[in-house]
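Next up: a single chain in structure tokens, the form predicted on its own.
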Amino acid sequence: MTTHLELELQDLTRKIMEMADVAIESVEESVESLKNIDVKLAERVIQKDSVLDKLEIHIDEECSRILVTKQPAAADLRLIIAILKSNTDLERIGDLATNIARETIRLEGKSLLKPLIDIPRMAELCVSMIKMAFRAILERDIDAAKSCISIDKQVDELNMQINRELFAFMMEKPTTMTQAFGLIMVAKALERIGDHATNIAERAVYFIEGQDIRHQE
């Protein structure tokens, strides 16, 4: 028989993927909106924000009162911390994405130095971290949590390669100074939400194995 904790557990759960499912959409369309200069869709996406905000409250609410009533132990009470911890990183994800949508504003009228290939790659693979961090949470899959933190080093890696060829855009032709910084400000956050994801998958192996692998070489 599922008990009343299961099935309250069962009702996070599904709170917290639906939480997952925003911040994802907030990333894909924050950078599509970039990458196409569109303004109405980046305007989506800050009104997206509040849809976070809500949910976080109601995650944390949620949390709180399981932990204080039903006093959960071992497993449960791990997975009760993955997912308040994890609320955390996602509304931050939105923030980020947030930024992101506000640059694409910004250049409303103007056109981008050049196509954009990297950001959009840095996206990607952050959307895949994003989605595999979950999935090991759902499906206690150990192997998608590491897969997830072994991707990070890609995303910083290309947050350092734009970051050289923008810097060389400044030098050579000071007068793209202002976008090129801009675009430095995307990469970042980008990279910010790809730590966010391996703060996510780092909770799923302590969630999964009671293991706290964070901070280790």
Second form
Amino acid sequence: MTTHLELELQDLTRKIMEMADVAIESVEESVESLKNIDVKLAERVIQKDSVLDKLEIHIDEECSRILVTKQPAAADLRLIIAILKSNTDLERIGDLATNIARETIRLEGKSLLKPLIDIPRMAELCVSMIKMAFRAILERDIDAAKSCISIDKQVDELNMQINRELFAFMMEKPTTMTQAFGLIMVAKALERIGDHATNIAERAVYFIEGQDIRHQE
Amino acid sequence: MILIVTIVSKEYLVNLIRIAKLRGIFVAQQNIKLRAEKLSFYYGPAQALYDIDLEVESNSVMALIGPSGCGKSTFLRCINRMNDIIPNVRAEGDLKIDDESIFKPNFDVTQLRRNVGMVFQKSNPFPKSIFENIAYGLKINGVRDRYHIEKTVEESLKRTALWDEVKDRLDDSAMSLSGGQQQRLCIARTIAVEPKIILMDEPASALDPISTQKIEELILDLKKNYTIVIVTHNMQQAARVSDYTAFFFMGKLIEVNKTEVIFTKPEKQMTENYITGKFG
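Now show the form predicted together with its partner chain, given that the preceding structure was the form predicted on its own.
Let's see the whole complex now, leading with the same chain.
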């Protein structure tokens, strides 16, 4: 027999997955818009941010309601705590995608210093991290959570590499300064997205095993 | 050289204990008020408890949870040997209070019940005045000093937050009080004789939410001076009032740990299933 609490938790999980899909779409589209300097797509990403904001508030309310009315314990309680905290991470991921989209708008009518390779690569890694973190929650898959956390290093390394490359551009040709600095901020945003995905994966581990693995290195 | 090693290892040990405490790992407790050792209990041929090993720390609240018939009330009634009044019962193993076995020959059961007070699900005040309900326990214990009795009655009522509600009608019948007040009166009666341990068998299950809250507040206050063992069917109540929770199932102690651990990350799947309402 499925209890009311189980049904509520299934519904809550479905909502956070929906939110994760929107956030993933935003990250993908923001980088896509930058790659092609597609201002219309960038504006769509910015508009989508309000969807994430509303979902964040809604999921927060749902979590408080379930905590108060069903008083869950053990794995049920841990799932709600994991969702409640991942919710904030997703909202922040949405904000960071918006920052990237704004960079596209700033580049309107200009051409890129060079075709983007590492930034889309970073975005791909970030998207796969978010997907793994949520698969961990959905399927109680501890390996998915651990893989997600291990990918974060690659994202950080790509960020450093992009920084080095763009600093070289700026030194060689100071007129590229504005665009290069903007792209550094984009890489920084993606690096932060990777951190948020890591947070979600850590919460997945807490949900699955009850272990808090944050800040262990 | 030896001295340095000793100092280092002592500091190391202190740090280990500190980390263990911080992480909530169960550190061997010095101050154990109550200890059950391989306690088994039989009603005639039927075994109700199987090899229970359980320690209750002084000045803490231990909640016993589990489905009906799991043995938690039987265990509770072993602590003041109240099961003795049932024919054909038998206990094996040991139960110690302050390291003294309560099953040893010639043990003073009357003294035991003085040291181990009990509060029941249904409040059971004597059909006497409010004052007499509390004074009675003192009087049968030989206290004759009127001033001392009056002072104890007042203190007991104050500690159970009942004084302000009844101070102007101490001579009224205890039966005129509300259910929640009667239950607090019974707790006041229990603490008037200064027991070491207070047993509570679902003390709030027949009360409204406000009275329940008062009883729970009282439990949290009382643990400063007493050791409390409470049986409750209300999981949230166990989570709210207890420091440790023990889960019983079919006469066996399945798991005991800090309450926060039991309700967030129990070790046994069976405990998890029970507290999340998947069976029970």
